[in-house]
Structure formats: C-alpha cells, structure tokens
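First, one chain by itself: the form predicted on its own, in structure tokens.
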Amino acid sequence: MLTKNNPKKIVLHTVWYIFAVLLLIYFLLPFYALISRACMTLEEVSSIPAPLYPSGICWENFVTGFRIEGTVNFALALWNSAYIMFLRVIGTVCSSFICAFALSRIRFRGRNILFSAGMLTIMLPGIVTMIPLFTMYSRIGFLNTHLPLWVPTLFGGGMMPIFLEMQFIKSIPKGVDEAAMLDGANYLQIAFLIILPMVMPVLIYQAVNAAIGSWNDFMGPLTYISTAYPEKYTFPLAFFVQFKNASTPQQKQPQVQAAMSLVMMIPTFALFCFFHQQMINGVSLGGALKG
C-alpha cells in the first residue's frame, strides 16, 4: 500500500544512486585512461587532443616493454619482484604469528616492556630510520643485494602485523589452551595446531597486505640498489630507471609505460579478487569471536 512518504523516498534513493554512479565513474576514470593509453599507438597517444578511446588494441605495446634495448631487463626485474614478494610474505606471516602468540599467550619476564617498546616504533616515521638502516646494511654487506628487502621480515615484519594478530589471538578464550595442555600439548602444538587455524583469516589478510606492499615497493630498492647493478632491479625501480631521462615521445613511449603499468597492476588486482572475502573476514573475525 502506498504511503505519503513514498515519493520522497523514491527521490532520495534516485539522488543517492546518481551520486553513487558519479562517484564510481570518478574513481574508474583514471583506470580507463590508463587502459585506453596502453592500447593506443604512439601517434594516437601523442596527438593533441588525445582520443578518448583507441582505434584498436595495440598488443605490441605489451611486448615492446620487455624488448626495450638498454641496461634494464623488465623480465628479470619482474622475476626479482616476484620472488622478493614471496619471501616477504612467508617471513612476515610466520614471524609475526610467532611473536604475536608469544606476547599474547606466554608469560615471561619483560613481556610488557618488550610490547611497549615495539609499540613505540609505530610512531617513528620511515624517513627517520632510513639513514640508520642504510648505514647498518652497508656495514654488514647487504647493499646492492635483495637481502634488505626481505630479511627484516624474518624478525616480525613490523609491529603493526604483530599487534593486529595479538588482538585476534586474545579474542580466543584461554580455556582452549588449558584444555589442550590437559591433553599434554605444549606451546608449539597449541600455536600451530589450535590457534593457527583459528586466526587463518587475519594471516591471509596480513599476507595479502605484505604481498601488495612488497610488489609496489619503490623506496626500498631505490635506497639499497645502485644503478651499477641493473640485474638486481625490481620492477618499479626498473620502470623508473628506464624512463627517467627520456625527453622525446619516441624515448618516453607513453603507450609502453601505460602497458607496463597495467602489467604491474595485474598481481595486486588478482590478489584482491581471489582473497577479498578472506580479507573482509580477517578484519571482522576479532569482534565475532568476542561476541
């Protein structure tokens, strides 16, 4: 049955949907511009004004990026980024879970002091620790290698992942641990056979975050890898070095840059598509356990 408020609700819903569509177009417009430029020829992308859409798909742009002559090898850089990402994900997830379990479930002297000291590091901007880290890595021979990009993840991967996992572990009743101990389980068995499956959603969330952060990392390789070691370049660093001194459209090749940018986006987009539900569950799990 119609009510007097129906026309007003229809107008409000219509305005809301129009606003949502316009907002969606606003956020998708840069992606459309990138995709259209990646499919254009050099003549099309260099014309003023540039066309809104390509006359056809120029697949050669995606191949040319891996065949550019020079010191940069994009295929090798892609492999470097992939295996560094794998190591960082494994290191971050494993070490952060072990630290979070120890700080949440095991009572030992100095636990609160250790936790407080770790939380203080969150307030330090990355730019403050850049020079001390560079000096330390230089003295131990880590410069111009991939070691500074993944070895630190073996020591917890930062305090934020540890803190987040601690909150999820604390939401699990301690009676679970006590029941396991009565059955003869030790701390390692409790951690990996009981607690680990329960916090798997948040670990997946941490793994995806670590993977995306590693894949998009530019400052790390730029800081620790010099131009004398092009075989050590990651994909973002190779992209920067290849096109930083270009001046003419033939050197800049904006259509190739757009194609390489799309290639770089594929892994992160795929990760989000495959694990978006697990990431949502990972964020909401703590409250669900407490309830």
The other form holds:
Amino acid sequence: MLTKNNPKKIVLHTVWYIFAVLLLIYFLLPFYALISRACMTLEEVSSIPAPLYPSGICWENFVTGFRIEGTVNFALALWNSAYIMFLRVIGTVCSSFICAFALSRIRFRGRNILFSAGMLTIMLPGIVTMIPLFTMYSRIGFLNTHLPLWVPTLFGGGMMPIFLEMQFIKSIPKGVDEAAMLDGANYLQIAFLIILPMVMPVLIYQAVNAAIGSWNDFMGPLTYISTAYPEKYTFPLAFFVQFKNASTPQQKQPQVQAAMSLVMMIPTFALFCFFHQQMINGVSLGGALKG
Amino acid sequence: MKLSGSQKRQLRTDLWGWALASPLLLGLLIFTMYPLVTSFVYSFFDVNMIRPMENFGLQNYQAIFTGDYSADFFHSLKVTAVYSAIQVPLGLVLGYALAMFLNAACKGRGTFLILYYLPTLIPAVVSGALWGDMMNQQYGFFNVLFHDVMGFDKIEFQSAKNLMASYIWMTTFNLGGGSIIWLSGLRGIDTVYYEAATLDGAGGFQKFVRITLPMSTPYIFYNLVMGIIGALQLFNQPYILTGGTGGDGNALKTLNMFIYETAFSGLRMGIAAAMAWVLCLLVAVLTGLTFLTNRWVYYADEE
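Pass me the form predicted in complex with the partner chain as well; I've looked at the form predicted on its own already.
To see the whole picture, the full complex is given below, headed by that same chain.
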C-alpha cells in the first residue's frame, strides 16, 4: 500500500508538477507573445534583431489604434459590436428558451419532425446556405446593415442551445406543470413563471456563449458588410481590414495590432472570469450529452 | 363536424405548441430550407448579382471537375484533406493524452485545466493575426527565439512548403478545449472497474487498454465527428492568417475559402453553390461513414 510519504509517490508528484508547469508555459506562449508585442514601440519591433521582450509598456499603442487615420474607426466598430452583441444575446436566449420549452413540454403533433429537422442542420456547412442568403439579403435591403447579423437569432437562436436547454427542462418533473395546469395556468405562464427560474444556469451559459460568439463573429460581417461602408464595421472586421495587407513593420504596425487584439479580448476574458465554472461545465455537458 | 373533448384538447395543445415553437419553424424555413433549395437550384445555373439565373445545365459541375476551376478546386480539396487527415487524429491523440495527464490525482489540477483552457478563448480573428505575427520572418517571436537567441537557422514558417505544418502546429495551442470533454468522460468511469482489475492483478497499462480506452469511446466518437465536421469547414483562422489570400502558393487555401472567394470576390455564385454542395456531400458522407462504422463505440447503458 502506498503511504502518504512514500518516496515513489513523491517522485511521481514532482515529475507531474514539473511537466504541468512546462505545459503551462507552452499554452501561455501566445499570451506572452501578444502582450509583449503590445508593449513594444515601433522602433523595437522594426529593429534587427527584434527583442524578445519590451523595454517598457508603450501605452501609446492603444491610443494610436483608436486614432488611426483612414477609413477604419475602431471606437465606432467597438460600439457596433457591443450593440449587436446585446441584441444577439437577447434574441438567442429568449427564442431558444421558448422553442426548447415547446419541444420538451408541449405534446403537440409534429414536434418530433420539427426537432429532427432542426438537429440535421447542425452538420450543414454554413457556406451552402450563405450564398442564397446573400442574394436574399440583397433583395430585401439587408446588405451593408447590421440586420443580417442579429435578426436570424430571433428565429430559434440555433439548434445547439435549444438541444442543451431541452435536456435541462426534461430533468424537471412533469408534475410541476400539471399542478400549475390544474390551477388554471397556461403554457406561457408555466414557461416563464415556473420553468424559467429553474433553468437559469443553462440560460446564463447560453447568454455567455452567445455573447462571445457574437463578439468574435467574423464571417458574417465579412460577407454582409462591404468595404464601401466602413462605418458599419464590427470590431473583428475593422481589425482584419486594418491589418491584412502590409508586409513591413512600418506599414503593418504589429504593436498596434497586438494592442487592438487585447482590446478585442477584454469582453471575452471578463466573461470567462465571472462565469468560468458555468462555461467549463457547459462544455463538458455538451460532450456528455452525446455520449 | 363535432369534436370530442379529448380531440379538442389535443387541438389546443397543437396550437400552443406550434405557436411557441414557431420561431424555430420559421427560422428553419427562412434561413435553412429556402437557402438550401435555392443553392441547389443555383448550382445548375449561371448566377451573379447583376443578371438573373440563366443557362440551365451541368456546366458548373463540369467547370469544377474538369473545366477552368478544376485545378484550384482539387488543390483546395487537397489542402482540406491533408489538414483534416493530420489535424483530426493529432488533436484526438494529444487532447486525450492531455486529459489523461490532468486526470492524475494531484492537487491543483483544476487550476491547470482552467489555465490550459485559456488559449481557446482567443478569438479566431486574433489568433489568426497573432500566429502570423509569431511566425513572422523578421520580428516574429519564434524566429527571434530560435534564430537570434538560440542561434539556429531562420525558419520560413510561412513559405508554401511549411505553411500547412506551421498552421497545424499552431492549432496545438487549442488542445485545452477538447480536454474538458475528455476529462468529464474519464471522471465518469466507475472506480469499481479499476478496483476489480487491481484485485485480479492487472497492471497500469492493462487497465488503460482494457478499461479506460473502451469506456471513453463515446467521447472519442463525439470528438471525432465534431472534429471532422469542423476540419472540413476550416475558414476563419487561415483566412485571417493569410490576409484572405490563402498564403504563399495557396498552401492554406481551404475548400471553404475557395468557395467563399468564388462566390463573393469572383461573383460566380453558381459555381460556388456547386462546390458548396460537393463540400456538403463530403461532410455528409464522412460523418455517415463514421456513424456506420461505430461498432467500436461502447455504450455502458445500452446493456
């Protein structure tokens, strides 16, 4: 039997910790590269050889980013991203909850067909529907506006959130609904007054997920907002347009790119700080459900 | 016609159900079914934004398989196939190994898990740009470290020959994301099995092969299916890493990128729709095959 101070165990633990720290250094390398780059001055970046670490913190990079001359306006892009994110979170959470409730609690005819049809769309490559959606948006005047980015979330908010919420709702005993029914409550009241408070944790997870997904969305804005409308850019699109075509450090300003990267990452990491437990549980739940 | 009480009740239930589920129904009709059918129709016509659909026929499929677009199409198909064939198994094996490592009974493993998860939170737009920065020939982190500090030869990370390998290496920073799913699987294995095996005199390796591996096959299966679906549709990171071009020698122009370029830069939407349907079929066939050959997956609760 292994005792607490068994030498073999101590050696094993030490090896484990050394390995864990080495892995940690590896996984945090991107952060080091990003943060150190954001702290460098243009002289440091363009000197040969370039330094591995900055000599100080160059706060100016953040200011420069927001004051770039030309078509891209990062402050405006930040605002655009923020309000689109707000609308998408509301749309996704509300519509996915109401659909998940109907599919898991109301025994209406045809619900299985609707559910299966929805599940099939999960593996559908987005590019297949994107081309006709583009022409459709063009006809109804949605192109070069923010509407294609958030209006679709009002329609169910995607099948993955609905599926996850359904699993949660199914774990609540049906007797709760039936008792409320006898007391004269209708389905809408049951959904919002009884079920909603009980599935709050999963809704918070969906809201955080939707927020991050919206904030980082790139393909949508890239497709539906043309370069003729720079005032409509979201932050990721503005970032891409600003930094894509440049080869020398003077043109590219990699230190400003890194500073703007950090700005883009603030909301995601703030949400992760507050909700990391829910997010990690949610990710493992998504896997466990398939198991 | 007179309805009995129970029929009336069922009708009311139907009405309520369809009313509350109507966002999903409308969403599927407007944003999935209609575009799906339309893109199938598009694939048989010449389509662009200026003129309406014209010239019904198989010319788009002919163009991508034998005509003008075939060279680029097969190149992108190869890029996607090579990426998927390497990245999916590599991600599975390394992610699983990482989860096994984190499953050790050592204090602080939860903190390590959270810290390893952090790189997956970097948005694709940032990581695409960041990896381009880290692999830069002149000032990039890796070349400064390897060449200027350690004295090795400079590595052309972004040359046509190396770009794919560099990119696949970069994806290893995201291993922590999959590990969370693996870990919840490993922790779900009943310790009774291990205790029984210890009593029967099984060693660590035997326990791994006979218990841990079979019990985690549902998770391997899930990650495999999701990995295939994701890898075949790769777009964001390579697009940003290469500034939308596909990189030196188009070494990282995935099928999804080529379809996108054909549709929205070239405005040859009929050809793009045809290619999108080929991609769709590819995803369906590969996931279908994975499901058909899933006899190696062990479901404990089915017995």
